[in-house]
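Consider the single chain below, provided in structure tokens and representing the form predicted alone.
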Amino acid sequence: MADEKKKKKREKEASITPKITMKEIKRQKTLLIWSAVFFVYGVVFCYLPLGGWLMAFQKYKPKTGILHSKFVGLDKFRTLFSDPQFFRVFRNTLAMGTLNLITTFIMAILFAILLNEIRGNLMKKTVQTISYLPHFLSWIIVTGILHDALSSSGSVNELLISLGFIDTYIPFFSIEKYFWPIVAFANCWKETGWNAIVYLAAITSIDPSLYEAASIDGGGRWAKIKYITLPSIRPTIMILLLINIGNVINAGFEIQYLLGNSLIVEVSETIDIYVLRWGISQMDYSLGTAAGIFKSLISIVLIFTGNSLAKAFGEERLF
């Protein structure tokens, strides 16, 4: 009995499941062709530059090459979990990341559920392409832009002290606590608009005659939004909360390397910034690229985690 079912099941799957035939590859081989272009792409720029973490398993020295440099084991690796300093800074990359995925995520999802609820067709096309627009900007404006409104004289001070919450100026830069909450707003404020592009997609997808149907019934704008929108896109936010899992650990080099300083070094070097000063600067390349690896590793770990909780409690995955 259960033959009979396995092969009635693998029959019913060979039914469905398309047979390649020449016909089909000349009919589709627009498709293929970009693929296949696609495909090496990532090969050359994404798997072949693999090769070069070979050099954390080395004394790496520009002069004699991957091929030629002394194998060390793992030496590179215990000099970077001795150091306390590396510890310091995967915290610092970690909250960061953490901070930032809990403020654009939350953001993008609330600003696409309210801006979905704008009636007025070009008040709404407004308010989205004004808020698309911080994301084009380089890290460097933004950064500038921070730097003068937080800065001793900036407005913000002027308008904590003009409306007095505070009687002298706050030094943001200068005082340790300030700075995460600073690249979090800066994250959040720059990508929030792009990032609810894919959430306002799900939400045009839902079927109108629901929202008629929990109209006619009494349900306002709240109860909609509660028992239509959000379960709707549900499997959208998982995906998608998935996937920035990954880059959690990818907190930022540009904004961190430009706001931070002296007197707030502690909480403000990542792990890119240690791969900058002793991969580059100091020539450890060896040292750099373990620290690369280990935070790739990290990345593939978060994924994994969040992708078994995902499907242990029966919800969308990746895979």
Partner chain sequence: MSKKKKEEEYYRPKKKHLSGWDKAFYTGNFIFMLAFVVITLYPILNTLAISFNDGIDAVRGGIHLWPRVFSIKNYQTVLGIQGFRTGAIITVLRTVIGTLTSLVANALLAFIVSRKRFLFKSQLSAFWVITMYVNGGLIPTFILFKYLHLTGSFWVYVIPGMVSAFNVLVMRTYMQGIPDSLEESAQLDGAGYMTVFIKIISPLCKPVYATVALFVAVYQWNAWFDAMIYNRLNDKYTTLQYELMKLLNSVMQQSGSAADAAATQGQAVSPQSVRSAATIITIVPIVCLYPFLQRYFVTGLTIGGVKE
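I have the form predicted alone already, so could you send the form predicted in complex with its partner chain?
Next up is only this chain, free of partner chains and other molecules.
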């Protein structure tokens, strides 16, 4: 359905675009000049850095520059793949990315459905407004808040002790097994309300007569959610899942960088931090770039895999 629509739209657009003639060029002079400006800007700031990928195949030295550095083929990639640290950061990135994706998705959908069930507009509005707030806070602030809440004298330890669950405080940031859940929780805390916006919009656009019909047929609340709400927002869920699947590999820099410490570095370091550490701090630009390229490739593979999976299951897809 959607494909046909898109195809038709594309055909319609193609028929409207005029042929390149002198007259048309003259008529569109302003548009052409400005688009040239944007083209040059895009080449410089978005495409020129891609040329920097050459560094990954060189023994890059800042003195000699990209043009005159010695090419070493795939040496840097060999170094990269034989580095046990790199596999560790790769695993961490994928694990945290996947965990974040799943938890934030489930939380946002659950929150949207439950919020929709609230009676009373004022309460609904208030809860929703409050739920957006954390999205606007920077990761620095969120990390600071987390650090306060989970510190030895923080509110979480205080609560657990007063409820009698533990006798002495838990040093959350020194124990490896807590780190991934903390990061996932922080992502949920920050983004649940924001991510729910799209689902709420999709839910409110569902035809109310569907629910009425279900009521008449004796469908309860659960049946309505299962047979009407969820199927109606499925295209939205799928499209957002597709957009975000490519981001699994981007799943973390700021919070891991800010919260990571030497005690938990085995589980906290991600590819981005690895790139930063090798590239900027250790000045091995070539190795850092190679790691960056590897990341981009994985990201592209993920997007295409997600897209073809969606195609296989007959769902809406990105391209």
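In this text, all values refer to a predicted model and were calculated from it rather than measured experimentally. Positions refer to the first chain, counted from 1.
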**OP:** Would you pick which one of Pro49, His68, Pro208, Ser162 lies where the chain hinges as its rigid parts rotate between these two forms?
**Re:** Pro49
